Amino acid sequence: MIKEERQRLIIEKLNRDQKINLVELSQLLHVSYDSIRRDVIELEDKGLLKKVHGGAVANSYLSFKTTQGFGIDNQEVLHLTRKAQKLFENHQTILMDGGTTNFHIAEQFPKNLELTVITNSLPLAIVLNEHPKIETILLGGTYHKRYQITLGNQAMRQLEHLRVDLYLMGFNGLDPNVGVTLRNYEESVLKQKMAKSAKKVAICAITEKIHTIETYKVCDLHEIDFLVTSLKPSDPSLNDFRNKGIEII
């Protein structure tokens, strides 16, 4: 089966079932898991779906709230977002960019937590409507419909006037030697600016993204202060990151 035919079948199944599982797809189409994963990444880059841990859903961050089997119902993501709450305390100013993990972390903020959250993600700003003690500041700029975030010179200029306590950086790849990487160039440049505006930088990583490398580099590991995963901090697979001086949570 050629790639184009596989991708057409993937979209048809997604439209029918509202979610897809990569393992099930590889078995159904009689191709390797890696082939299906590459297909899903290409379709995501075209704006036709959104890749999540183990599968894909419709291309809307807001759809994760009701998608069963993925998103916040996935046990790894749920465990990760709960651990990430250790990073926050009252009266902090937090910078959070777009991304499914950041979206779920924001959903799980305690109702009594008092924060100022600055974000370029429209879905994340909307979910914070449910938190009465959180002030939300939405960065301006050119609206990127595929990722539902703002980008460009206006957002970059606003960041020059900010000094936040903590930046939660979304990403696509994390490697102990290469560092943090993305699949979108313009977004990678914006994230570099965001990191420079923060006293501390944290990354919350599902295991699928650890030890992977994407096209555009954001920063080296020494620029990251905290790494939150669903694994135990003592897990041997995290040794290379621990040796770089990152605090593992």
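For clarity, a rigid core is taken as the largest C-alpha set superposing within 1.5 Å between two forms. All figures in this text were calculated on a predicted structure; none of them were measured in a lab. Positions refer to the first chain, counted from 1. First, how it differs from the form predicted in complex with the DNA.
- A movement of the C-alpha atom of His30 reaching 2 angstroms or beyond is seen between the two forms when the two forms are aligned on their rigid core.
- Core-superposed comparison between the two forms: the C-alpha position of Ile41 differs by no less than 2 Å.
- Core-superposed comparison between the two forms: the Cα of Val228 travels less than 2 Å.
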Contents of the next structure:
There are 2 protein chains.
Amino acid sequence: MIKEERQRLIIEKLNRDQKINLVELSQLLHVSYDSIRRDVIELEDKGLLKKVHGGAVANSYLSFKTTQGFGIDNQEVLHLTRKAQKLFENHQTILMDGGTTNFHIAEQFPKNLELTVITNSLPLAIVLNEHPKIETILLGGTYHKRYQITLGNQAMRQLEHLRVDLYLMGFNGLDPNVGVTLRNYEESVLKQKMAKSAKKVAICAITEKIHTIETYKVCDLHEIDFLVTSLKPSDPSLNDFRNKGIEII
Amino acid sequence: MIKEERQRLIIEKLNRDQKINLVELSQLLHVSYDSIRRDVIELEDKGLLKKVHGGAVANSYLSFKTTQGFGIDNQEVLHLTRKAQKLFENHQTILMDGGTTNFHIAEQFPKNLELTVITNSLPLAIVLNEHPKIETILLGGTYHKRYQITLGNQAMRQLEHLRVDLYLMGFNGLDPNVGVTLRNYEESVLKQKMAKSAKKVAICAITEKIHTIETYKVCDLHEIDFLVTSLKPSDPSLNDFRNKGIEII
DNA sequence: AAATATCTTGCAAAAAAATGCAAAAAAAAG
DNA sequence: CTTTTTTTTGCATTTTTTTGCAAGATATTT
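Beyond the form predicted alone, can we have the form predicted in complex with the DNA?
All chains and molecules follow, beginning with the one already shown.
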């Protein structure tokens, strides 16, 4: 059996079962554990799945449900994205950028929610295919293959003509003193512009990202209006944010 | 058994099984392993399959995620999209809109081709992920969920800033008297603008579309520079097109 | 904290690929 | 019809890729 065939079978099983176990697979396909392990690493490099301890789960872009049942912190993401739904009301115009959190939020939109969503993320646009009442507008620009988003001047220029009700900002780091930070420079510039195009700005933070600082600063905390977190709004570690006028959700 | 017959059988088996094994094939066809291996190399050069260690797989074997519903089922389309490759040279900027034909052409780009591709089609952008030397620029605008393209004023405006070497135009109908026609009005308007942004315009027509007329007119024949067809350039049914100065490929 | 399961790393054997070469077959030329 | 040229084929050798194993490291569970 050739490697590619094996890898295809792995992906197929993954799509069926939502998760796979390496030991089980090696028995099923009659090859060593190591071969399967190496296949899974290759498939992860291609972005077709996500490797976890003991097995692999579907890449988050494909399906949300797939990540359940494995003990990573997806429970928190699920909780967070459910909570985030409170931000939206019918007939609003929402700006959403790339990132897995925004992807999951969009995926969980109620089917009867009527929104206009403006985004620079291709996976986001594609997942909104499933939501007939949502109108999607895509920002044009240079396409970033890994992040699957558009960037650059053309996206910036297009933003100048827009004024949205809410911007749901993806980010890497959040710190009470430094503000919102990011790992990628080009993206950070675009996000600054996005924030200025919006009446309100919301961020959705898993606990891991709070009190983390990354290289490029996007904005100060006073530009943020809502913070969605899985912590209780009264949690003392959120004092710094509440004091700056951010509404905790 | 002559080489051509063998290669035909290889392709047939590949279409059946999606994958082939070289050793197995050499036994099946009663020729040496080396002959099969050389056949497969030739077929890969022609872009008809992808060679992998131990065998070969169909071109879209593991990228099926992006090619869903786009599989080439038609020998003529395959022939046509291969022929269309002649249109491209390194370092050109190409404008390509949506549609399956353009998708297949992009899919078959040689991996070492250096292009800038501007498109309003999301599947096209995604398939170009696999081509590291191609820079992709996406046109923004209202996202059409069924066609998976962007449309509207924002796309139009973005085009005003662009001037490309070649526009590869998708279409529904082509007629010597009426010109190029389309089924969708909004798209037809955008295509008109696209044609004006390009130095040259090419269309790629399966025989079925020739002498067909649809509802909305895109442009006259004199705006078209190249016509890619599976017919021989000398075919008399193409006289009308050649007479209008269109180069038949 | 111990026990169990999984992961990583380096290595050697096996499988397959690439390369160069010469014989055979086919095509072209005389 | 024969000779020359070209193409195709199979084989032997070298190189690369893949594979499975074992030992030590890391993570997870009890």
